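This document opens with one chain alone, in structure tokens, the form predicted alone.
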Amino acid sequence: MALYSRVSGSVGMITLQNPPVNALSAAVRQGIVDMMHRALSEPEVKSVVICGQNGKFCGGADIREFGAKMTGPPLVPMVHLIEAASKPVVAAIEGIALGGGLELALSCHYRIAHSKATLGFPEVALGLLPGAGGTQRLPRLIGVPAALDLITTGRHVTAAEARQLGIVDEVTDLNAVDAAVKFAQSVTGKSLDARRISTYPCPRPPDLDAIFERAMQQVRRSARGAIAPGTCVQAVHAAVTLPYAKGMERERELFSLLFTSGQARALQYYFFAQRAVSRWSTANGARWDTSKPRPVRKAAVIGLGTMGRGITVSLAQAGFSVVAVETQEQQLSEAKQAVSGMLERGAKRRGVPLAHDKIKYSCSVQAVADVDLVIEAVFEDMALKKTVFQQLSAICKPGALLCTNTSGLDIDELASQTQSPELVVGMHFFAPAHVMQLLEVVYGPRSSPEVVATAMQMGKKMGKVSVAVGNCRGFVGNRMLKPYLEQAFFLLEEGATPEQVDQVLEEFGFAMGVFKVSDLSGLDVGWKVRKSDGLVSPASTGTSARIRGGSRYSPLGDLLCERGRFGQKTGRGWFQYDKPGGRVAKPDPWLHGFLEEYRAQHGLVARRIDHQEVLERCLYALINEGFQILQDGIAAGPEDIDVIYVLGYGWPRHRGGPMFYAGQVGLDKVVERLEHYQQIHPDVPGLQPCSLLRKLAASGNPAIHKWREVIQKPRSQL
């Protein structure tokens, strides 16, 4: 709704009321229309101020209405009513003016913003474009290049940048509503002819065609198959080439095209999925709303390698006091320098003070005796981690949380080394830890709900999206990665090349294909894991060389590592690079020859593998494992898996996540294709459709939000 009042005698105040962000719901839109008519009809009112309740102007459209029949006044006639008003209308922008909220502000004749306000058009992140004149008014106000930048990226701008661009008229450090009221009084009676943005001619720089061509090239590179950014460019182009009314028609056509697209549904699903994962539950019944987190003021990080350094920076930037421990003096010295550099760059980028004073370094584990929480980030070796947890259990104060950053080792085995296993959880960060948004919080059957809640809240304070998952080999993300990688290796054995597989996956929307990612991470990382699992054996020929435990196995990665080809770090891996540490992947003729020799040695005949087979075998094997994870109770719902894969593994956001994508393809289709490939490759168990997947497919392909009704109460397989 919207509240109406009169202030200073002659100013009509319209206050949006729809917590938490005053979204433009049907009731709010109706309130704005009714209150505008009232303000315009009252002779005593000479000007109008529109503001939002509780220090927030407006967060835009109410996304919850997108899936239902729209009611109430449409947004476009509402903003036209405001712009056409005969009395000055001033927007008092506090907190946020995003999406439809910014379009509302642009329909006002003047805009006053608080210095801490944030403005932007984030619709592109939901697979949409600004649909209430944003693509037509903004380029008229600030020019085409700046408008294209904001609309196609969805980036938010500060009030200071908005003032510099010309979006707002004034910025104040004081109360923005009070400033807007004074401003409204000062413009009473002035002509509004020059204040209606829709009447402005759109600037036409001489290199206009080149500007739009560059914009389209940029969105093609960055969008990776998402259609909304390119459609935004088309809408802005209409602002330049068509009269305002015709441009609005074109904007409406393009908005409708996007609104009904599968990509918009996927992006909006993902928007809600990110919020759903914070409402976590565990297999043993613990829930976020009944588990109170413990206070954490001082934290420690053990091990200052790449991950430990990133975790230290994340904690310090979040305001925690940090004890950073590295027992090797040389490593400690290098870590201090690296962490200092990361903090400086982060402070400069975010415009905040340095957090150097938050960190104390030590080469003694004894330094963690008084902390509230410890995150172990030593080398991924179970014996070493066990030793660390034995030490921590003896040193830390009673009640201190003991967390491990392991990417897949058994949390319960580590907990068993302590006197209080209920205080142990996994906090699996993703590299680089101070940049990546994802945090897997891994609980075991003995983990206290309080401890899980504390780790989840810690992640939130560090700016992470925390997802609670059960304990198993690889947890959720890396467990699903295994069959995906296996299929990629098998495709090479059968006739594909690394560049072919990567091209298919990148065209699907991944930022990098599986083999480029492997080169970036280092082939030796997986090799060490396979060696510890007893999978790497002396070279041999024939079928036996490619079987482990009765299942198909590809030793290709092992063979490359034996030749010192570890990826980017050595300048050679699945691709070749100009030098060690190089970043530009190029096809490697040596590797092609190596694959031919390998196939001949093992009696394999290369065949032509098409695009669809690459996509189906890699993605459906991964998806199948996701259903097994749901069946095992490791993840509480499909949203958890989808958020993990979008944020941690580069799954294209506009495809919603692997579980959502499976629903869009059709679960029966996924089952049918898995069965097809399993018949061809009976020695690959990962291609056998999971019973939960079969059950859901047999239930008529229910919508993803109804899967939980079909899934019986999860049971832990731990």
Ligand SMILES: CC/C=C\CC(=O)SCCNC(=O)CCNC(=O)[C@H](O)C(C)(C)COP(=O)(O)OP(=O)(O)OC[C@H]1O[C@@H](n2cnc3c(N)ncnc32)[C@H](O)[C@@H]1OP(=O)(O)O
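From a predicted model like this one, the values you see are computed outputs, not experimental measurements. Positions refer to the first chain, counted from 1. Take the two forms, superpose them, and find the largest set of C-alpha atoms that agree within 1.5 Å; that set is the rigid core. What changes on going to the form predicted in complex with the ligand:
Fitting the two forms on the rigid core leaves the C-alpha of Asp169 displaced by at least 2 angstroms between these two forms.
Superposed on the core, the two forms barely differ at Ser699: its CA moves less than 2 Å between these two forms.
In a rigid-core overlay of the protein, His80 has its C-alpha displaced by at least 2 Å between these two forms.
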Second form
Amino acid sequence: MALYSRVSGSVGMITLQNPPVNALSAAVRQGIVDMMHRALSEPEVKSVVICGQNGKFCGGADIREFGAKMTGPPLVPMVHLIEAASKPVVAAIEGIALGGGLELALSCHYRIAHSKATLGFPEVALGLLPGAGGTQRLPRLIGVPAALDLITTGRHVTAAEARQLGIVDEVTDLNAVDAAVKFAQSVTGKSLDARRISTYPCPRPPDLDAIFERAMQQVRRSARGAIAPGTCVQAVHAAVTLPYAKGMERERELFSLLFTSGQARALQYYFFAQRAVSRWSTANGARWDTSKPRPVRKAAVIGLGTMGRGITVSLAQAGFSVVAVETQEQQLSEAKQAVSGMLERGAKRRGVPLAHDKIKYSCSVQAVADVDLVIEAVFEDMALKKTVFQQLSAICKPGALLCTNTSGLDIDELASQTQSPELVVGMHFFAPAHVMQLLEVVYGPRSSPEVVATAMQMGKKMGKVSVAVGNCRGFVGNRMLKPYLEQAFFLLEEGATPEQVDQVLEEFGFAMGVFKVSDLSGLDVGWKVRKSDGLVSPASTGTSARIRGGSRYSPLGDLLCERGRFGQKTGRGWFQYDKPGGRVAKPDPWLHGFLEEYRAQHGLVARRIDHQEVLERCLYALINEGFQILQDGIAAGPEDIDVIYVLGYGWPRHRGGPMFYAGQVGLDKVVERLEHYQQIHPDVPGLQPCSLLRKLAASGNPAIHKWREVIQKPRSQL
Ligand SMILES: CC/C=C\CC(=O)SCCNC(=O)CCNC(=O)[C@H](O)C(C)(C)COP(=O)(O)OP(=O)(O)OC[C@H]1O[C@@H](n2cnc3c(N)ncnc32)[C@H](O)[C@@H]1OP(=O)(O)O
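Target state, the form predicted in complex with the ligand; input state, the form predicted alone:
Full complex below, order starting with the chain above.
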């Protein structure tokens, strides 16, 4: 709703009230319209100030209302009412003016912002465009190139930048509402003719066509199939080429196109999913709202390889004192140099002070004796990690959390090496650890709720999105990756090429296809794991070479590794590169010959595989594993899986995540296609729909927020 009050006798004040961000719900819009009419009808009122309660102007349209039938006054007539007002209207911008909130501000005749406020049009991240005149007013106010930048990227600007661009009239360090009231009094009675942005001519720079061409190219490069950025460009184009009223019509058409698209639904789902994962719960009943994190001031990192360095940087940048340990002098000195460089680049990029003094380096594990939390980041080797955990358990002070950075090893096995298994938790960082936003917090059956809460909070403090997941081989992300990779290998055996598989996945929206990712991260990584699992048989020839543990197995990755083809680092993998460490993947005729030979050797006849099969087999096998993960209680809900896949594995955000995507395709259709492929390839694992997927499909493809009702409720063991 919106509250009306009178200040200093002649200023009508409209205060938006809709916690937490004063979003423009139906009630708020109704309130604004009613209060504007009241302010305009009261003869004593000479000017109006619009502000938001609790130091937040407005976070835009209420996204929670997007799924339901529209009620209340629409935004466009509301902003026109304000702009057409005969009394000056001043926006007092504190905290945020985003999306519809900024459009509301642009309809006011003046804008006063607090110096700490941020402004922007983030609609593009929700699959939309600023549809209450934002695409028509902003270019009229600040010019086409700046408007295109803000609208197509969705980036937030500071009050200072907004002032420089001409979006706000004044910036104050004092109370912005008081400043706006004073300002409103000072402009009482002045003509408003030059203050209505919709009446401004839209500037037409001489190189207009080139500007739009560049903008389109830019969004095509970065959008990876998302339609909103290009549609934003089209809407701004209408501001330049059409009169205001016609431009508004075009904006409405384009907005409706986006609003009803699957992409907008996916992005809005993802917006809430990313927030939902912080309300975590575990399979044994621990919860975010009943588990108190422990205080952590000082942390340690053991092992300063690539991951350990990134984790050290993340901790120091988040303000923690860090003890960084690497037992070899030479490696410690190299790590110190690398970490310093990363900190310097980070400080420069983010404009923050250097955090060198937060870190103490040591060659001795004994240096961690007084820390509150240790993150072990040594090689992915169970025996080595066990030794480290035995040492840590003996050295660390009572109550110190012992965390392991592992991409899939058993947390409980490590916990059993310590005197206090309840203090052990996994923290699976993604490379590069100081850049990637995702953290899987892996709880074992004995991890205490406070320890999970502490790890989750640590992740947040490091600027990461933490997702709590249960302990199983590969946790959520890597466990789902296995069937995805397997299908890709089987497709090569059956006649596909790495470039074909990657093309299909990249057209779907992945930044990189599965084979390019494998080349980037190194084929030897998976090879080592398969070796330690006893899967890589030394005599990988003959039919038996394609069977492991009674299931079909593709040794293709192993065979490439045996030939020293580890991917980018060796200049050869699934693709070829111009040199070791090269980045540009090129199809490799050697590999095509190798695949032909391999097929001939194993009696496989190459067939034509279409794009649909590549996509369905890779994605549906991955999705099926996701349902199995939900069924096993490893992830609490589909949102957890989707956030992990978008932030950690390059799943296109505009497709919501694998579980959301499955819902959009139709769960019954996913089941039907998996069964189809299973019939044709009975020997291929991963194609049998799991029982939860079948159950949900049979219960009529319920909306994703209803899935939790079907997933069995966890039983508390606490
Ligand atoms: C004709 C249509 C015209 C215009 C279209 C639009 O205006 S679309 C909406 C444009 N606005 C946005 O995209 C803003 C989205 N919100 C944010 O970016 C952040 O929430 C924000 C405002 C910067 C605050 O960030 P902070 O980190 O402080 O909090 P958090 O993100 O956790 O949000 C707090 C809770 O507020 C809920 N929320 C935020 N924005 C909205 C919104 N616009 N509508 C509804 N709800 C919103 C958010 O979900 C959090 O709630 P929770 O229950 O904790 O999930």
